[in-house]
Each structure stands twice: as C-alpha cells, then as structure tokens.
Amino acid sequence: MSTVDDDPVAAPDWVGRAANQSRLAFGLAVTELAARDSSVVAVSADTLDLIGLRDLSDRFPERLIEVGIAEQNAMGIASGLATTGLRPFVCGYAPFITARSLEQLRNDVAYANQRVVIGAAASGISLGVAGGTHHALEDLALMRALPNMTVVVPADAHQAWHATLATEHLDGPVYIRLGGRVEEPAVTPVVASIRIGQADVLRDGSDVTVIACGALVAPALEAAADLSAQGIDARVVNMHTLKPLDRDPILAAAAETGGIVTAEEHHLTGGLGGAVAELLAREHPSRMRMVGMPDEFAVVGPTDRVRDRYGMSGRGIRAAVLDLLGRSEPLA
C-alpha cells in the first residue's frame, strides 16, 4: 500500500496548508473550486478559521456568506442559492450542521434534491473536550437516511481534498465527513483521485476483513500490521463512501475471508457497521464485530483518551478481529 508521497518539494502547496487536517482540505478545496467556477459560493456557519476560509474571504469577498451561528439559516440559504444555479458549499460543525438544522436539510436540500455541498469538520469526538454537545456521533445514521444524499468520509487530508473536488461532477446534496483540530494519519497518496461511490483497498489479507471509514483507517491499518506479526492475515478496505454503499468489496470479503470488522467513530447504530449488516443480511450473512461507540453519550475529555476508552483505536481494531477469529491476544 502506498501512502504520501516521498518527496515533500514535489508536493502541491495545498499539502502543507492542510497540515494534515480533512477539515483545511475541504476549505483550500472549495477556494480553489471557486477560482475555476464563478458559480461556487460558501456559506460559513462561524467556520472561517475552523474550515480555513480567510484566502476565499480575500480572494473573492463576494462569494463568502457568514451567517454566524445559525446553521438552520445556512441550510436554507444555500438551498435558495442552489435553486438560482449557483454552487453553494455549506460549510458547519457536524454537531450543529447536521442535527440542529435537520429540518431545513430534510426539506430544503434532500427532498428537492439540491446540489448543495456539506462540509461537516469536527465530526466524531474529535472535540473531544468540548463536551457531549459538540460531539458528532448520530450524524452519519441522519445522513443515510436522507433519500438523495450521498455520504463521504474521506480517510485523511488527500482524500478530502480530493472528495470535494470530486463534488463538480455530482447532482444532488452530497454530505463530507470532517475532522476537527486534531492531525489526521495520512494514509492514501497525495495525487491518488477518489471514485465516490468505490471503496479502497488498502491491504490485501485472506484471513478476516476489517472495513474502517474516516479516522479509524489508520488504525485499521495500525492493527492489521500488529495482526500480521501474530499469523493473522488481514484485508483493510476503506469504505470513504457510506452512501451510494460499494457492495462488491463487502460480498467479496465476505466470501473470501473469515468473517468482517468494521471500524467507524460513530454509534454502532446507523453508521458504517449498520450499513456494511444491512447488505450482508440480505445477500451474504456472515460472521462480523463492530467497532464504534456503544449506545452512550461519550465521555469528556482528551480526543486520542476518548477513543481508546471506547476501543476505537489500533488496539481495540484488533481485539474485535481475535474476538471474531476465536483468538486471544498474545501474553506481554
């Protein structure tokens, strides 16, 4: 598997600007989507700085709408602004952008079928300090049930900055995963494009399959090297596309391996475990353990603290595959 690039001085300028982070990817891209297209818009629910939105604020003051605080406001201005063929990117924190304008996302952009572009940074317990209110944690089970949406959580910085350039060739809303002020493992390559809709495989493995989305890519990966020193062969397939779902790498690691793990900062309700069991239950019922958050409120704290609390880590990845396989894991 390949992943950055190996000579930083070839590397495009909006490598280092992202400094790692999916949510500064999404902003550099929608300023560069802006450049080419006269028709993009961003509208800011208080996001210049957490999406990095200032060089679209210079470039192209007119283009940039900040409605502060009121994402139920952002929601229907941008479905407004779509209907007059403009190109509006909606750019919000996850907790609020999803959950307390889900009336005006419902209506307004999924039901009319809008081609309007959600960026949602700080998903996941990424502010994990924050408390419950800024956890995001319910927002992919609300995106896929949206009829019209597609859902993308790119797996690092490229492939979100690849995501949302992928967007001028959708129809309909499209809703993009994002992480908060915490670096974010590269795992895929700087120049490696995104096909929405057709999920990566990362590592090949014959043994048991482990499907991770978003920030549990690279410790999918983490535990499937851990896994190989103790005999395990492990498939790690980054699902970066919850909807439209890829089936074919689903049914084949099915048929083809011991059984399947998903990983996802999410509730194990509705996000990517549910997503991965709906399909095998219908057409290939097979052995799987879910990694995610339990049916609780996360605790406060440190981000990396909180997700090692809760087993959405390297460690906790590969205890759910030697749970699976009927394996213990190996004496200190």
Second form
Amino acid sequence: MSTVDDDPVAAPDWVGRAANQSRLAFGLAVTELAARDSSVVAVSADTLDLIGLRDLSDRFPERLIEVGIAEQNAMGIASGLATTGLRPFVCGYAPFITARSLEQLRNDVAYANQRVVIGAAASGISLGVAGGTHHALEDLALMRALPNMTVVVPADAHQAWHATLATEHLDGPVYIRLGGRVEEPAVTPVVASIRIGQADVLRDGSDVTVIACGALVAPALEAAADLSAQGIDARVVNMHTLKPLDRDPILAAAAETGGIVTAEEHHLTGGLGGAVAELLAREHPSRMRMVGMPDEFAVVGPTDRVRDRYGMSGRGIRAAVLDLLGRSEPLA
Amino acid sequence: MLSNREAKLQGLREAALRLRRNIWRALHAAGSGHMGGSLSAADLLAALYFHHLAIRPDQPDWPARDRFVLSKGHANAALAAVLAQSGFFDESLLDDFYGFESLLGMHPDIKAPGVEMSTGGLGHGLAVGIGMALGAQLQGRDFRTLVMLGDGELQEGSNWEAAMAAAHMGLANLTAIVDFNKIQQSGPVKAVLGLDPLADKWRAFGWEVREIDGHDIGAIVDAFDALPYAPDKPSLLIAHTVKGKGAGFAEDSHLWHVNAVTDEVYRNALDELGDAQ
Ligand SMILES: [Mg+2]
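Since the one above is the form predicted on its own, can you give the form predicted in complex with the partner chain too?
Next comes the full complex, this chain leading.
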C-alpha cells in the first residue's frame, strides 16, 4: 500500500520544514492554527526559533507576544489573554516553562482553568551536554499533578504536529512535551491523526507489553524487534497522552500479556511508569518494570549516551523485559 | 445645597462606609481574616465599583466590561463585599464567607460572579492584567484593565517582570494601583524589605505615576478620571493608605493584618463605623 510517507513529493510542506523535530512541528502547527483562527496567539519567552515561530512572527507579528526571558510573566500573561477569549500557546524550554513558572501554571492556568497550551521544547535530556540545569526530567510529574491539565507527549514530529492541531478541540490547559535540537526518528505516519487520551498500539504481541512515550517509543519498537528474534512477542503501546490516561489498553495489556514495562525519558517518580502503576495497583495488580531516570541528576554528555547510561534505550528496554520475564540476556 | 460633585462624593463615602461594614460582616461570619488590607483598600474599591468601572452586575461576563484583578487576593473580604454591594450576588452570601463549598473563601475564585481571576499567591495579578490588556488591544476592544497590588506584594520579583513588560508593550489601557498601607504580615514594609523610592522605581520601569491619599474620595475619583496618565505608557496609582482604616484598634498595626474576629471585635468595629445595625 502506498502512503504519503512513501512519496516525498506528496508530503505536506510542514513535514520537510519540521525536519523530524517535534519542537519545530509544534511551532509550524501553531502557525497553521493562527492562519485558520484569528484568536490564536503565541507567547514566547525568547524562544522564537527554539520552537519554530519565526514564520508566525513574520506573518502575524501582532500575534507573537514576546515577553523575554521571563517564564512567570509569560504564563500569567497567557492566562490573562485566555480570559479575553484568545487562544494562547506559550512556548518555552521544558525545564523553565514548568519549574520556573510552576505557581503561575498552577494558579493562573490550571486552578483558573484557562485554555492555555504550553509547548515545552528541549524536554528530558535532549540537551544532554547542557547539564542538570537544562534537563527536564520531572516536568511530567509536575504537570500530571495539576488538576484540569491535559498532558501530551508526542512520539515524533508528525505526532507533535497532529497533537498541536488537536488542541483546537480541547478546553482547559494542555501541556505538550517536545524534543530538543536533534532529529527524532519518525515512528508515526505523516497522515496519522491523534486522538488525545487514546493510546496507539503500534505493535501487537502477547508475551509482554512495553508502554512507552515520547523519545522512548522508537527504542521500544527497536527492543520489540530484537526480542522477536529471541522468540519473545512484545506488544508496544505509544501512550502519547499521560493525562487523561487511557485505561483500556493498559488493563488489556495486564490481562492479556505476561507483564508490563514502561519506558519514558523522565524520572521514575511521577511520570508514565507512575501513572500506569497507580492504575494497575488499583484495578489489576501486575508485574512491572519501569525504564526511566533513577532518582539522581543525570550526567553531562551526548543525549543518546546519557539516555543509554540509565537504560533509556532499546538495549535498556530489552533488558527490562528479559528481567521481567525471568529470562537472561542472550550470550553476546 | 450640595454641588453635583459633592453629592457624588458623599454617595461614595456612604458606599465606602457600608463597604467597611460589609467587610466586617464577612470577616465576622468567617471568625477571622484579613481586615487590615481589606479596610485600607475600601475607599479605592468603592470608587472603582460605584464610580469608575464599566460593569454590569446582572451580566458578569459582559464582554465589554472593564477588568479588575485583585492581585493582593488576601483582601478578598473587601472584593466580595464590594461585589455583593454592586449586585453581582446577594449580600447575604457574605454570611457564608469561609463556609463549606462557599464561593467566597479567603482568596478570590474566578468561579464567583464578578471575580476576573483566582488570586492569592502574591505577584500574579499584574501579569494576568497584561494579558487582559493585550487581549483588548489585539481584538480592538475598549475595555480597560486595573490591577490592585499590595505593597508587601511588590517584594515578589514577578511584579517587576510584569512592570518591565507592560511598559515595553506601551499598554496605556492597563492601570496598577498600589494599596500602599506600609504594613505587611510581620511588620512595617520598611523593616521587612523596603520599597523606597517606590514611585521612582515604577517611573524607571517606564510607568506614568501618580500618588494620592487613598482615603480621600475626591482625590481617588480625580485620579481615576484622569486615566490614562500618558497616551503610550501604563499608569500607576500609588494610593497612600492606612492599614485597618476605620477601626482605630486595628489601624497601622501588623497584628491586624490577619486576626480573629470575635463578637466583641465585630461590635467594636461597627460602633466605630457609627452604626451597629
Ligand atoms: Mg501592606
């Protein structure tokens, strides 16, 4: 079957411009929304290029609100804009737009339940070399703890585009976690849309289920392919929405497969693994392993190497599955 | 016979007196609360709601209404009282101040009619006000946005991010009012972390500043009528006030920033206001 993916000529313009970077796909999608809807505005904290808003700024200069390096102010202003009926998209670095402006996010946005979309670029350890000040490994825990908040972790640039467009139909605040200045492998098709709150089963399997989000979806698929060669049939679920959490595929995985491994580029506290464990503890206690960042600050280094050091890689996911199933690593 | 102006001011003074009684009514119902900063703001709020703001209490979400944000949210007794007195809801709701599932808690909740933003965490209101003022500007709408700040609140750095941005954006449709009562929770502002020179700080940040006696109704009305103070800058009104104004036992004392309101305190407060009914 031929799809748009196979035919670069037919691919929409945004695909090339996003260059497989979810942060750019977000900015392009906000620009697309701004072209459709005059109530769409972007609030930048000196993050115009980080998040692909240069084009919006050129085409709709009055709707690009630059507040400078002042995340608290960005968040409060976004809330005020939303009260007047505008649709603000706040753009920032994940570590700063969550933690620095957390009280504004909690009070002005979540508590006051305003329709504000937050695009958080450079999440996880996508800025590996930048060190702990610039790693965002607790943002999902912070956002997930806020009532009214929808939390989305696109698996790639394509999904970031569709997720951003889909916020058009959501009320209340939305957090969209985005990658850094590196290419992200495409794991979802260009034409796929996203149903926020409804996970995608990317690969069926009956022995074990890997539930992954964001940057760890591609490694989860890689691990599943490796495991398959060992005769282990792994289901892979892309849990792109952490909140509201899609219960059915998790409970089905617990009932139908031999255990669950979660995989995320986030602390093991309070993120995807926590969300899945909370659900299963209540409704279907299951054997689990969690792949993610242990309770320490990550070392400095190239992103892939730092991820792998803490098991956030295909290798690490495969090891977690084998451990869960009581199987040992194959001899090298 | 009184001139029109004098009659107007007399009416506002009476509204402010009634507002102070309603503040105490709410605080007495609650058993305690923030009387100091509620009473210091009472004359300003009376002039705002009964003279200055374009509002429709029977239509709280009227799109063209002026926006008022009480950034010093702990003075919610005063906001709730002035909203009730304006007709956004019944004055009897003040008897449910701090009540179980009440719309009226210690701090404003956007769910209550007439409340434009949930506030209480200090240093939030001015940024939200910028968003409202920008929202008006972007949509070609005429409504104005006013934000009331506490003096102690200005110690929060977020105010200065907002002050810088509002001036940079040239938001003439935005006004901030500082209820400068010189006292905060643990003592005089000067002793805790001084603000001087306050007017110069705001001027340096790009605001057009005026200062008045925040209990002189005539001066308050004139200051509101004169807005905006510059065609291309946000306006700042520094209102010099007395914490606990109108209750001698509570005036100018950090002990009455927040305190218990017994039956006796309530009786004394109403006695001082000259009417115990
Ligand atoms: Mg004070």
